[in-house]
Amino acid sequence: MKYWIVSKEDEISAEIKKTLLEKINLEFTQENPDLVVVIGGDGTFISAVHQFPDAIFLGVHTGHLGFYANYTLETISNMIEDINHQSYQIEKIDVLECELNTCEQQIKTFAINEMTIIKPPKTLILNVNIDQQKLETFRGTGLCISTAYGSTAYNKSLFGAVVDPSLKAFQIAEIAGINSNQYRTLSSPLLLSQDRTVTLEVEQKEEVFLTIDHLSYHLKNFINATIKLCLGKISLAYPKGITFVERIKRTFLKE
């Protein structure tokens, strides 16, 4: 097997990388690695996933947030043993499959956390369709569509639900929606099953800003975006015995 390391640029991460290079008994190469070890926080992890989507990922938490990182500074030796003996467990993570359309181009990409769409500094007006059936005309700052894993990221700050990843679902949350006698939207997070397809469209071409995880797009002639869930695209390795509840507690409820 081949492996690669994607590391945050700080002293602690550099020391961990040095240790791993000395003790992992696999071929170290950036070309089509089977395993990618990510040293840092969730931002570093998400960036690595977009670089090497077909690899198996192991995360060491040295950043501010570490929901994806299943190893810590105290368990580095365990991770080295897991890698050398392939004794880790693998969880298949669902992602959002996104198709963005403008007058000039079509962009196909994926999001492991979320996709957002806004139109600063004006009010965004979007028709929200589910399975080609209109739900509402949204007016406000924007919308955030997140995966189950991404439900603990930006979605959580929008008071969206934290979703157990074993549920094959994704979620729409409003970003400062406008609700009055004139404008009316659902005004609450909406959890959708794996079979649903969401289409966001403007009535006439608009200038919008979209984010796909850490990536951003400034689209001047936006027409629509189609989002659906793609099951089991990313492989996340973790030590035997770790649970969803433990991930939630260590990220948000550590005493």
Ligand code: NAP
The other form holds:
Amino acid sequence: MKYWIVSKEDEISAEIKKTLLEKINLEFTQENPDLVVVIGGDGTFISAVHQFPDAIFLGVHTGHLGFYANYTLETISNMIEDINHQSYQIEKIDVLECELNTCEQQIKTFAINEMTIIKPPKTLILNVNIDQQKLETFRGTGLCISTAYGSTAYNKSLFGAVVDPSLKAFQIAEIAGINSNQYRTLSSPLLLSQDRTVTLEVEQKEEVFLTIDHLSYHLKNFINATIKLCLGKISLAYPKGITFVERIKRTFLKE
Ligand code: NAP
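Now show me the form predicted in complex with the ligand, since the one above was the form predicted alone.
Entire complex below, previous chain first.
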């Protein structure tokens, strides 16, 4: 089994990396690693997932505990033992499969947290279709489509629901919808089942900004985007006994 480390550039992370390199009994290589240890926060985690989507991930949080990073400075020795004995649990995480079409190109990618579409400094007008049936025409800053894991990230700031990842669902939340009589939309976040396909389209080609997790695309001649759920694409390892309720409490609710 081969492993690799993706780490934040700070002193604590460098110290953890040094300890791991000394104590993990696996081959250390960037070439198709089976396992990737991420040292940092959820932000470092999502960027590592985009680099090595087929690996098993273990996250060490160097600040507070996060949603993806389940080990801390205090539990490093447990992590080393879990890695050397492969005694971690694995959760399969769903992602969004996104197809972005412009006049010139088609981009196929995936998002572990969310995809957003905006058009600063103007408002964006978008037709929102579900399973090829028109739901509404949205006008406002933009839309955020998130996974269950991503529901605690940008989506939560938009007052979207926090979703239990065992639910196979994804969610659309509005970013500052205007909601006049001309452009009336649902306004509330919309939770969709795994079988749905969302298409966002502009009436004529448009210049937009699209984000896929931490990545951004400036698309000059955007036409449409198709988004659906792809089940269990990412493998997240975590210590035995950590529950969904604990993850929510440790991130958002002070004891
Ligand atoms: P960043 O702007 O440096 O940090 C984003 C923050 O979101 C960090 O505190 C990060 O936690 C946290 N985060 C990331 N994924 C999360 C999750 N699934 N659940 C709970 N918190 C999460 O950007 P970045 O580090 O590159 O991360 C990109 C993410 O930022 C995007 O995917 C988006 O969700 C989020 N974002 C949020 C807003 C907003 O809430 N208004 C706006 C833009 C982007 P750590 O401190 O543990 O890294």
